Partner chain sequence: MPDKTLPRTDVVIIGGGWTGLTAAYELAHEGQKCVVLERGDHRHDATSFGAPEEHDELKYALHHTHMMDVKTSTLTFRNNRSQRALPMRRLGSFLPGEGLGGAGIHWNGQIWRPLPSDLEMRSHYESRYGAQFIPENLNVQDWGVTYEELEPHLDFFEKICGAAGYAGNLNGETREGGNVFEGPRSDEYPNPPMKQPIRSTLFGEAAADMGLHPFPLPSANVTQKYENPYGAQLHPCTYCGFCERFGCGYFAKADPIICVYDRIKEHENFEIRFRSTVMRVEKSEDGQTATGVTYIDSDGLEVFQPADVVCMNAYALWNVHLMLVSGLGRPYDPQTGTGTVGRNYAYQTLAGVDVFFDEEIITNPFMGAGALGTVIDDYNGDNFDHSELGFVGGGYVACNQYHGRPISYQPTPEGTPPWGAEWKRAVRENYLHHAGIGVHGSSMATPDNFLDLDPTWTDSFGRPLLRMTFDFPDNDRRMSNYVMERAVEIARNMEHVRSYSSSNRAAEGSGYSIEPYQTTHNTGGAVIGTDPSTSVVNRYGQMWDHHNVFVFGACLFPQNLGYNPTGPLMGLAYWTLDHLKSDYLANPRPLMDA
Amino acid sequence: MGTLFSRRAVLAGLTSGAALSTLPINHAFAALDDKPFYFLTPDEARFLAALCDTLIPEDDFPSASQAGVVDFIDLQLAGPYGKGQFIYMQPPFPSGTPEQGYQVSLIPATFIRQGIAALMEAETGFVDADTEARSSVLTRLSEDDFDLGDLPAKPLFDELWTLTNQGYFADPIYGGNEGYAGWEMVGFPGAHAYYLSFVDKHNVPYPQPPTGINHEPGGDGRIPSGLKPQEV
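If we look at the form predicted on its own, what structure does this chain have alone?
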């Protein structure tokens, strides 16, 4: 049987890198520390933490990894999205346009896993690089100016950018938006049932903290996943 890698063990070993070296003990995977990853390997998770923190760095609000985005991506890749259950995946695969949606012949989990592997091979120092160097790599990727062999560069960037945004701003029940960081950033009050007292008020901040669908006082809005942990 393979080793089950916990989230705490993964980021505990990060001692360098401009953004990652300053992460507090309550790090990216704090809410799921007692559980292993469901899809990602530790190296993939470290790489994604560096990549996502370059896209959404820490400022007045938590960085992407601090807000649980890597957890979100892990769960998405292990679930229906990663398996391509809602994507037509039958050949032939003629060239499409960005407006037509997902155009890769691989299911998302395979595409992203192979993409991460190709990026880690091409940019061996990415995790430990400073923000400027990591941003340069992602800019090239976004502009389709990156050789990933048979894998398309810009579609890979687009999928990772979309997942990062979704993980930062989606309801916490999906594994990201730790502590409602994304909702606090944009001033979204969350899944309250009624706003009757504010229906006629405009440009007035809602006076309650954000709450998600599964919110409990003192909780983070997350629910346990029914997925089985990935053995690696």
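The block above covers the form predicted on its own; next, return the form predicted together with the partner chain.
Keep in mind that what follows is only the chain, not its partners or any molecules around it.
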């Protein structure tokens, strides 16, 4: 499913005043800019951007959506994860105890689409609300204190938080962690990992900048050479 709007246009139009006005131009997935979303609608993308940026807001380092997390989630929902390829889906789906784990009867793409729809209906002002108001909505969701009809609230929150977190820190080949935002923030050097001569140098900061799977040797270590998303 695609839309007529580019990702950049959709996200840039999120709000007039806030986070995405600083969306960098030369971000990792500039290549995606002119392409429609694989899965999300523009409304869903805007809602997700607001949600993700509540979970990982901008400070000295980019917010979630600034780091491409909405692109990441779009690709995930369109791919094997969204299609339920990592889940045993045989019915029935009776409810159980928290110890028995995830028991949602929908594949993640459907669960999240329906969840976003229910949240948008229940919280019409969410996208334009301030951080405090949005945080309060997400806190209620995370504590299962939210009526979403047939949909379970906490599992929805857990799924969205997991995706946001993954999008901020996964290798940029998946569409998030733009400009190595997440890796720069903590100091993770990435995929080209060889520390035999460094591991016992105690308390010495590791000097190399992050490099991802698609990093080109001799490049500046900033922008991956191309998009290699999972099979969609």
